Amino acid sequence: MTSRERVFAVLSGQQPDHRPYMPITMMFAADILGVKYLQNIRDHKTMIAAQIKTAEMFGFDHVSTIAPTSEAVDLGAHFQWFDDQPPGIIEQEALLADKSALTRLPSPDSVFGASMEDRVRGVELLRQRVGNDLIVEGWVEGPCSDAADFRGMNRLMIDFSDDPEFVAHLFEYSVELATRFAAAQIAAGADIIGIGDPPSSLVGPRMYREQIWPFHKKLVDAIHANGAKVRLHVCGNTRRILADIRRLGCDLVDVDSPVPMEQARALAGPAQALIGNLDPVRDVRNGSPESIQESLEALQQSGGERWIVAAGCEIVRDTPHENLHAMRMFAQSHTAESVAT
């Protein structure tokens, strides 16, 4: 069974030969290749080389073009750039510091600049390089992440209460932009589109249900209509919104470490494929191969049959290599049948 077949088996409720292994690596992968992170996210050839080398070294079942800010960059949002760290938005110069500027943004159909184009070319190159052996994962920003990049996180959180109509218009714009970006990546060969929307975990269940969920649903349905699977990645404590996330119809949902896996499984239901839950720092970076094996054994039981091995969020860049090998060894030596034994 190839890695691609293995992941699809879990997503469709079938029995794989063993657990898939799909950790998120961004800065870690750049370090493996020996390049600065800024070069990694600005040049798709560098990103693809880093992803493939990392996947080969550690036995991953996927490669990914996950990187921040492409959509916002192509719209002209202002970021502070660092040579070897992720960029940060300059909130006082936010693209939509003045809300009325939303009406002056170009149509989402006309936004496709150098950053988005580079990511699409990355998906295309990954597909060429790995064939059908590995899952190729594209990525888009969810409506909350885009809105935070356009407006500033603090303003956005206030807008949820003070101006929900503006938030709805902004999310509508973001979803249209993400839909087009996702479609281009799918056409280039992406099997799965990840939706990264960490700020969604910062609101309460009512706000999520009323103001975010409808836009998540629209984006999930659009990606499915274009022929790809959907992975939703929301960092942090999602226990209050997981029951609603369950209704989105995502093929794969990330579970970060603040949510106990047994609770996540109960809220998400037995049919939802889940991924992750190890704490990237406490369990993976600071753990040992022995402690990681113990943690994964516990997750094996609570995660159920439809669970993929990974950390709850990005692998920390100075994680000991032997710890990632321990995760691979666990995945390759366990099947979903092990849950019942």
Second form
Amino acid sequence: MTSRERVFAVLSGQQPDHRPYMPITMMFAADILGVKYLQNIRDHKTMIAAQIKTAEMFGFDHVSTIAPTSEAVDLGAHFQWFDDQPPGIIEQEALLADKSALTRLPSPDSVFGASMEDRVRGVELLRQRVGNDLIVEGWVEGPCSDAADFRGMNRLMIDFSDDPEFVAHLFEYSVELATRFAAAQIAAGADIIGIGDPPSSLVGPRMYREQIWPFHKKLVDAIHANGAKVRLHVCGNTRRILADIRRLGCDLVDVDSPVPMEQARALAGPAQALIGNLDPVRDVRNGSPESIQESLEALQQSGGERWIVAAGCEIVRDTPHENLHAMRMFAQSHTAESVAT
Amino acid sequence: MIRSEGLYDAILNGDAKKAHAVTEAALAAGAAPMDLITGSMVPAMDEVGRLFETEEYFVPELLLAGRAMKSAMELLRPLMAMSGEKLAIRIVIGTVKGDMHDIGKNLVASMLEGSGFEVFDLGADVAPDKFVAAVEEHKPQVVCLSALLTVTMPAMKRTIDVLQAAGLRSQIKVLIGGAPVTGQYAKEIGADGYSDSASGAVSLVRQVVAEA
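Please move on to the form predicted in complex with the partner chain, as the form predicted alone is already shown.
After this comes the whole thing, all chains and molecules, with the earlier chain placed first.
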């Protein structure tokens, strides 16, 4: 099997030859190539070189154009830029610090600036470079992430209660923007679109169900309609919203380390493909090949048949290489049949 | 000590307008600011913290409760300043240099303030010399440092080193927190403690101040 066939097998409920291995790498991949992270996210050729080199070095089954903020950058949001780490939103100067500015944002179909265009070119180049061997993953921001970038995280959390109508309008805008961005990446060759929406894990189940879920569902359905698989990445503690996430119909759902995989599997059901969830710092960076092997053995018992090897979130930049090799060796030496019955 | 049920409920329900109005009315009726803090606000935020720990409240509810508490404190602070009343424990808190993430720090600051401590929140992306200046100005017993990114964790050590170089380290306890931070890391960089939760931070502050 090629990597692409292996991952598709798990997503469609078929038997792969062994476990797929798909950790998220951003700053780590830039370090592998020896470039600053800012260059990595501003130049798709650099990002693609970093992704391919990292995937080859550690035996990943996918390459990705994951990087936050493209949509917000093209809308003119104010970021604090750093040379070698992710940019941070300047909340005091947020694009929508004044809520009325939402009505003055350009139409989502006219927002396609240099940053989003660069990311689409990245997908195109990845497809050319890896052919059909590896999964090519595109990426969009989910409605909560966009809203946090546009409005500020603290304001958004308060807005959920103070002004739910505004939040709904903001999410409508974000989903329209993400749908168009995803469609362009799918047309460029993406097999799967990751939706990154970490702030969703900060709210309770009722708020998620009533105020976020409908927009996640709309985006998931739109990506499917455009012909790609969907991965939902909500890091943090999603235990209380996983039962609702299950109803979204995602092809792959990330589980971060705060959620015991056994609970995640019970909540998501046996048919949902899950990915994760070693702790990126405590298990993967601070662990050893032996401890990682032991943790993954335990994890796969609860992960079940439709489970992909990865950390719960991004591989941190100073992770020992031997630990990532240990994860690869585990994945390549285990099949779904390794699960004890 | 008499509890103002109205103030307690307003904070618990995250109703800032009601918290302000109830506090105003209580003061007009002769309530002492410190009684309102210890009798109503601290118990309310204790309950908010408990509900957060048991996953009945989440980040929005905690921020709303914090906002309600602040709206009451806005009325109490000037009165306390005039009468010379001071909260016993003072804390300087901030997200370290290079890290723009402040929601975790804000949750901790709210819980600390709601526990009856005086909190000086320096915000996000705070340079070490700003922590030094804040310690010199406010004379806190505790400094809390937050980081969400592994790449900004070294700024915690730099901040501690700068506090040491300024001759302030022995006067304060330094506590750290944030998703990638561990107890082991706290030991490695010479911090006095680490907490993985907002309510844990409250207990830790009480503990290190009691031990000092």
